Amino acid sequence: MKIIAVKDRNFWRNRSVLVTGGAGFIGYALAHKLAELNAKVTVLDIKSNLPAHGRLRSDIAFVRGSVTSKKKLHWIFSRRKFKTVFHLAAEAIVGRSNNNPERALETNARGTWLLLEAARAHNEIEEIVVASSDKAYGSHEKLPYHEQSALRGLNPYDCSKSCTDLIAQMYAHSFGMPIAIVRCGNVYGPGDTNWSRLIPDAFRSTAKKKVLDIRSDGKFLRDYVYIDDAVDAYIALAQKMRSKLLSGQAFNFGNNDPLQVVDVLAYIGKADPRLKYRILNIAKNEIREQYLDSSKARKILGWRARVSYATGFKQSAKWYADFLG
């Protein structure tokens, strides 16, 4: 099968895009991808500006506010005719959701029903792509996961992402409108600093020259792929929207690869000799294996991983190293 190459610039040229959450890790990724491709990008995020780190864009048009106002949501939806929306806004960290779980379900919740409330007043609009996430099927026995998987997230923020699914498929079917959802594995690479997840902490133990302190055992198994490969996910399933009539479906994309995090340590360890990390095998309440079946997406989008795990920890080393000093 050819694999495309997400570099349609004809589909994008002067198209308007709006991505809520775009100054986070994948959102400002894709929307720095999007101007590239000649789009017209506007980013809505709760923080101050765009992230200082990586390559700025001026083109790039910043509005600070929130998925869970109204009021904002109303606001920019009638200022900017917008053709295209990704919804990447979020409570992203597992920790902080156990730890507030009314925040997770605030922002990713409600959140997603007022967005997509606010976008069906604008009849102007020709994709939705919604971010949900493999931890929205929960624990299952048998896996990998596919997209006819039961959502059934039982702790906070699996659950705030099973509500999130749930609700962008119900606005697809109920009200025709035209939404896709992404389901990534863990998302890695340039521009995550996020430090409470396993690769961003890696390497800023090693860059602090401290011992990298894992709560698991180092067996539990999770898919994850490179920035640059969810970044094309999005883009192609946004393209292929309409020409494939995928509204209301959802696609899972990873490595078809899943590592333990054990293998991922070896990885980082390859492309950063100084790693240095501890055991201490007292993690509780987190679900042991999630990975991830992408066929759909390479059958139906043309989308596959391309960037290998040697690859993308190799570049990430680079970026952390730089980044960090």
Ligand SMILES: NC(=O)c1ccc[n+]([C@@H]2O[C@H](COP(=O)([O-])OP(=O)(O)OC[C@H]3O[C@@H](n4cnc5c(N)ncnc54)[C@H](O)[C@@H]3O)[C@@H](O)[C@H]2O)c1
Given for the second form:
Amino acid sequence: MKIIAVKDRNFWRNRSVLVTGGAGFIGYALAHKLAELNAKVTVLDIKSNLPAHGRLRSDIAFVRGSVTSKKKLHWIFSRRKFKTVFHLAAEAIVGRSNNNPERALETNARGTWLLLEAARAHNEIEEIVVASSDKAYGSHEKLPYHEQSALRGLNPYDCSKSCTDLIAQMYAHSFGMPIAIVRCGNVYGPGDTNWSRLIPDAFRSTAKKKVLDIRSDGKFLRDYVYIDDAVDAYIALAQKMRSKLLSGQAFNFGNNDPLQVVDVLAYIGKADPRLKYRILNIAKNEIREQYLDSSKARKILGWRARVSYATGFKQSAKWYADFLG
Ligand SMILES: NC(=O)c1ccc[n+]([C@@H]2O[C@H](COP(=O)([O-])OP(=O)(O)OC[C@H]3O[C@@H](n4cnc5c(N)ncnc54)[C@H](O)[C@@H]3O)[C@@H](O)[C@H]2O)c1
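Could you switch over to the form predicted in complex with this ligand, since the one displayed so far is the form predicted alone?
Every chain and every other molecule in the complex is listed next, the one we just looked at coming first.
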């Protein structure tokens, strides 16, 4: 099958776009790519400080506020006539969600329905893409996950993303809203400064000449998707939603080549031979294996992960070395 280019410049030129969570890892990269495609981008994020690695481009408007504030959401939707909305704002860290499940649910469940309620009042919006996650599936014996697999997250973060996903489906199904859902594997690459995640933690430990502690037995299996491929996934889905009648649908985005933690460490060690780690094997209540079947995204959107692990980890190593000095 011929794989087509996923980005259509004409589609994005002068298009008014909202990116919630646009000061975070994926949202920041997405907002920048959209601005490069000449979209008129507004970012809504609760952070007062923008990412340590960069400022937003001067042509991206930044609004500080929470997706849990009805007032702020109605203000932003009435001020700007958005055609496309990407909803990525979330409590996106597993450990923080375990420590504070209330905040994870408040942000990821209530924040989603408040955002979609505000969008519902503004029917000029043509497409809304909501960030769910592979974690929304929870634990399944039969892998890979397909889009029709049940959503049954049982840990705080997983459950909050199952909620995000189902709420998005409910608004599409019951109110005919133009909503599609992204279920992506673990995203990695330049710009991720969420240090509790495996890959940023590994590069930072290396830079600081510290031994990296691995909480699992090193055998947990996950999909890893390079940041540029993840950004392409969001863009491809938004672009094709109307022409291909994708409203209410979810898409998996993975690499079709899941890695164990030790495989990830081998790639990082190849890119930066200073890496030292020890396996603690103390992780509890974590799903051992999860990975996605992404053939639907390939068939319908023409999307596939284009960046190989070798390239992705090499580029990441360079970025973290520059960033961490
Ligand atoms: N990074 C991954 O591996 C991955 C994989 C699958 C799905 N996701 C999903 O993708 C999205 C982005 O993830 P990320 O890795 O960029 O995380 P991130 O933590 O870097 O970014 C999330 C952003 O949301 C903002 N935010 C949090 N609460 C908010 C609120 N109440 N109102 C407004 N903004 C708020 C944060 O300040 C942050 O800038 C999330 O929805 C996450 O669940 C991430």
